[in-house]
Structure formats: structure tokens, C-alpha cells
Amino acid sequence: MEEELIQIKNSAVSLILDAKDKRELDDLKIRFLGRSGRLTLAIRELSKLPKEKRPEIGRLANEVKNTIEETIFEKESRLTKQRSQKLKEKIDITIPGIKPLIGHLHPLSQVLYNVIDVFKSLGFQTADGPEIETDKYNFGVLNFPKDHPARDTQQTLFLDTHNSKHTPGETILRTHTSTMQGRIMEKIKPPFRVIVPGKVFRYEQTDSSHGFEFWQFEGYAVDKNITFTDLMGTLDYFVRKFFGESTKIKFASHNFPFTEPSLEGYVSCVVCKEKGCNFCKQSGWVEVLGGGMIHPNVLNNVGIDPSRWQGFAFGTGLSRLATLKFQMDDLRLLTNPDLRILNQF
């Protein structure tokens, strides 16, 4: 039993230390110690041995045991020094790292995170709405007779409803996010301050400054005593923080069948200075967005007394501003997947 087990030993040892990888050496640790290893083997013949033999065969085989698992130790060591040097012959460690490709928000997200923190500030809150929507809310609610012209205007998108409960012309994709003025005026109770920003939908042809899905935001203010120098200067606020604090707002009178008064907004060119280019034909000024005070009939559409509460709305298109705030010739660069333009933003 001596002789056997100083031959396990004299073997594992030896095959041990020839042992070229870690794998080869994970086998010889299951050959010799595992369950059915040659010295674990050799260990359960101890019980058959005389009494008297028993205490010094069974040092000697802790002994061999402890030999090696100690070489196994030192040889792993050892293959693992050899291993990280030759890593370090083919790796130049000191040069710079490949820096790793980290995603950020699209330019479009970043103006509507913009916006929403300005109006933020300005206490109002943040909604959403369908992008499939009824007549009434897109037209109806917002003063749009059905022989309206400015209905043509909106060139709108109709889902064909066939074969099912709704009627014919009566659901559409959302030309603008003011349907939401319908929407959440019929629910809650004045006063309230309301952005919705969203997509809308429009049947143009796709050029560089228009496209058949765009993105618009939306804004109003129901209260008492509310003036149209209220959202004149709400507007002011607004573009100054967005475009900076030297960027100049004019307004014009216009027509809208939901606001009465009505006006559009007009900001100094941030291409150009207000020196005239390409971008703002030559004007120095650029259209950005529209609105006045909410229309009587609106009001009285959803459940609001005109005599009592007063309010104004305004909105304009998030594309618009994205193409304005990074200076971009063409609005199909917004929906363009090519990272070599995204990454810019």
C-alpha cells in the first residue's frame, strides 16, 4: 500500500509539471483526486488494512494528497503568468483604448425634451393624445363647420372604415395635436395650462420643407381674466429661452377658426442674423408658429363658459424648430437614418 501510494505521487507529479494549459491540467486533477481518482481509490482500501498499519498509511496518503494539490496549485500559477506575458507580447497596453459607441438622444428628442422643460417652468403640464382621431375632435370641437374652407387646407389623411360600426369620413389620422383641446377640456375644469406635443399627419408631398408625418406641439391656457398680451408674452418667453436671449419675435394678424383674435409668430433668423439668406428668403425672419385667444364656440363646445373663463392657444411644429435650433437645410434630415448625420447631434 506503501509502494502504491509513493507511485501515485512520483506519477501525478511528474505529469503534473508537463501539464502545457489548464485544461490539461483540470483533467489530471480529476484523474488523481476526483471521486473515482487513483488516490481517492487508494484512500477507501485504507479500511482494509491491519489496525496497527492504518495511522501511518493514512498520513502518508494525506501527505501525497497535500503534494498534489500543492503542485496543481503552483503549476496553475505558473500557466497563468505564462499566459498574461504572452498577452502582454501581443497587446501594446499602452495604447489608447477603442472608445465605445454610445447612443444619445435624436434631434428631434432633444428639442421636444427642450420645449416640454420651458413650458415646465411656466407651470404648465404635459399630455397626450390618439393619433387616430374622429372628425368631431379634429374639426367639430374646434369651430371647423362642415363646409369650412379651412378644412381643405389640412389635406387630410382618411381611414377607410368599411365593413365596420364607424361611418364613412369619420375617422381620420390627426391633422394637428389641437385636438386634444376637446379632449381634455371636456374633463377637466378651468383653470388648467396644457402642452401636447405628438405627431400629425398631413397628405403632402415629401420636399425639403414638408413631409406627410411631422411633429407639432400644442399649448393653451384656461383662466379668468386671460389676455391676448398674456400669450404674447408667453410666446416671447418661450422663444427666447429656446433660441437664446438675443433672438428677437415679431407677430402679424391672421385667421384661425378655433382663435379670434389670431396671430403667427415670426423669430429673427438664426442662420443669418437677420442679414438675409436661402433659409429665410432673404427676409431675416422665419415663420415658427401661430395662435390667439380661443374662440367663444370653442369654449361653448365642451361645456365652458365663454362669459367666465377666457384662455389662448398657440402651437408649431417640433420638425420646425429642430431644423431652425441645429440649422438644417433640408426637414428629411430629421428622419434619416444615416448615424454619420445623427451622430452631429
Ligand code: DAH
Contents of the next structure:
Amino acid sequence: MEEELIQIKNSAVSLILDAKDKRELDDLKIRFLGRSGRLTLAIRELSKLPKEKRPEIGRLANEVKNTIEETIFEKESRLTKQRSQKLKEKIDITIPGIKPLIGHLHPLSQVLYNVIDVFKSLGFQTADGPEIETDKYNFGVLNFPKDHPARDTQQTLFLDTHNSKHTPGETILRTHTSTMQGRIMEKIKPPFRVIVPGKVFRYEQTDSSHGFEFWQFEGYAVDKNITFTDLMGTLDYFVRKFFGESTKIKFASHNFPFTEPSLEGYVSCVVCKEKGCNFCKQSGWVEVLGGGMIHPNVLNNVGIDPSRWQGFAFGTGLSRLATLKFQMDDLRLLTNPDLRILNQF
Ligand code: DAH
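Moving on from the form predicted on its own, please list the structure of the form predicted together with 3,4-dihydroxyphenylalanine (DAH).
Let us now look at the entire complex, which starts with that chain.
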């Protein structure tokens, strides 16, 4: 018995010292000290010994147990130390970390939120509406007579209405956000101030300053005693808030079927500060909007009495504003998903 205990001790100690990892050590623990482990079984045999031998062998068995437990404990802490040492070698805390990719708003969205903020501060609400439109809201309500040459200015994309119940020529992709004058004014009662940003479509050859789809925003206000100077003051305020206080706006007279009188607005070139550059085609000014007093026919078409209410309206190329603000020399960059471009704005 004595010999057996010594043998158990020796073999346990040498196996424990050789253990390569924690798992192997756990297995050994079970193999020697577990319920049917070698030492446990040997201790159970103690009862079979003659009485006078028991205390001595019992003490030896205890010593063996303690030695095995201590060896396991020591080996365990050595293994833990080795593991953290290895990890330390693997993790070089001096290597610069990997910066997580953080997205940001698309330049068009930045401009859009900017515009909404300025007009919100002037009491304008924001609305949106359908890109697929009817002739009625794109033209009819807006005082474009049928077959009138003014429609030609709006290079319209017509939808194929084959096999549908729509009359040919009735359904189109909206050419301007002015469609939302009729759609909203029909529903709400004056006074109101509204802006409508959105995508519009034109049958147009694309180049650096023209796209077949681009963003606009429409703005209009209807109230009592609204005048042309309210329109000019509002646009002047917007331009200064949007581009910076030193930016100027100038107006030229124009003609739109849905406004009378009408104007066109130009901002001083933010790139060259009116000196003349490629961006403004050497003129120092960039055309950005059209506007005017809402035509009485339009108010009548939406059920608002023009003898009691007046309004102004304007439409701006949001994409144009974005390229100007970010000094992009090509409108198409706004629809290019290349991150090397987008990350610059
Ligand atoms: N809808 C016009 C366009 O896209 C822009 C415009 C001009 C809008 C005058 C207006 C306006 O509301 O009054 O060319």
C-alpha cells in the first residue's frame, strides 16, 4: 500500500508537471483526485488494512493528496502566467488602432437640411410629393395651356401608358417641384408658407451642369397683402444664410406661365467673388432660381380667391445650390457613389 501511494504521487507529479494546458491539467485532476480517481480509490482501500497500520498509511495518503493538490495549483498558476505572457507578445499595444468607418450625410442631404433649416426659421413647413405625376399638376393647374409652347421648356419624360387605363400623355415624370403648388394648395387654406424639396426629371442631354434627374425645391407663401418685395426679401435672406452674409443676389425679369410678374435670381459667384471664373462662365454671377407672384389663374384653379389672397412662389435647383456651395465643377459628381468623392464633402 505504501509503495502504491508513493507510485501514485510520483506518476501524478510528473504528469502534472508535463501538462501542456489547462485542459490536460483538469483531466489529470479527475484522473487522480476525482470520485473514481486513482488516489481516491486507494484511500478507500485503507479500511481494509489492519487497524495498527491505518494511522501511518493514512498520514502518508494525506501527504500524497496534499502534494498532488499543491502541484496542480502551482502548475495552474504557471500555465495562466504563460498564457498571458503569450497574449502580450501577440498584442502589440503600440500599433495604432484601426479607425472605425463613420458615415456622414451625403452632400445633397447636407444642403437639403440646410435649406429646410433656413426656411423653417422663416415659418415655412416642409412637404413632399410624388415623382410620377399627371399632366394636370405638372402643367394644367399651373396655367400651362394645352399645346402651348411654354410646355416645350420643360423637356418632359412621358410614361408608357400602354395596357393601362391612363390616357396617353397624361402620366409623366414631374419636370419640376412646382407640381406641389396645386397638390397642396387644393387641400389647405391660406395663410400658409411651404417648401417642397424633391427629385425632378427632364429629357435632357447630361453634361457638367445638366442632368436628366436632379433636385429642386419649390417654395410658396400665400397670405393677405403679400408683395413682390416680400419674395425678393425672402430670397435675399435665404441666400445670405445659406452661402454666407457676403453673398449677393440680383434679379432679372422673366416669364413663367404660373407667376405674374416673374423673376430670375442670380447669386454672386461664391468661387471667384464676382471676378469671373470658369464656374460662373466669367460672368461673376450664377443663375439659381425662378420665381414670381402666383398667377391669379393658379389661385383660382386651386380654389383660392385671388381678390382676397396673394402669394409668391419660387423654384430653385437644389443640385445647383449644392455644387455651388461645395464648389464642385460637375453636377454629375452628386450622383456618383464613389467614396473618394463623397468623403471630400
Ligand atoms: N418650376 C420652374 C422650373 O423648374 C421654376 C420656378 C419658376 C418655380 C418660377 C416657381 C416659380 O415657383 O414661381 O423651371
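Each form is matched to the other, and the largest set of C-alpha atoms that superpose within 1.5 Å is called the rigid core. From a predicted model like this one, the values you see are computed outputs, not experimental measurements. Numbering follows the first chain given and starts at 1.
**Message:** Using the rigid core as the reference frame, would you say residue 331 shifts its C-alpha by 2 Å or more between the two forms?
**Reply:** Shift at residue 331: below 2 Å after core fit.
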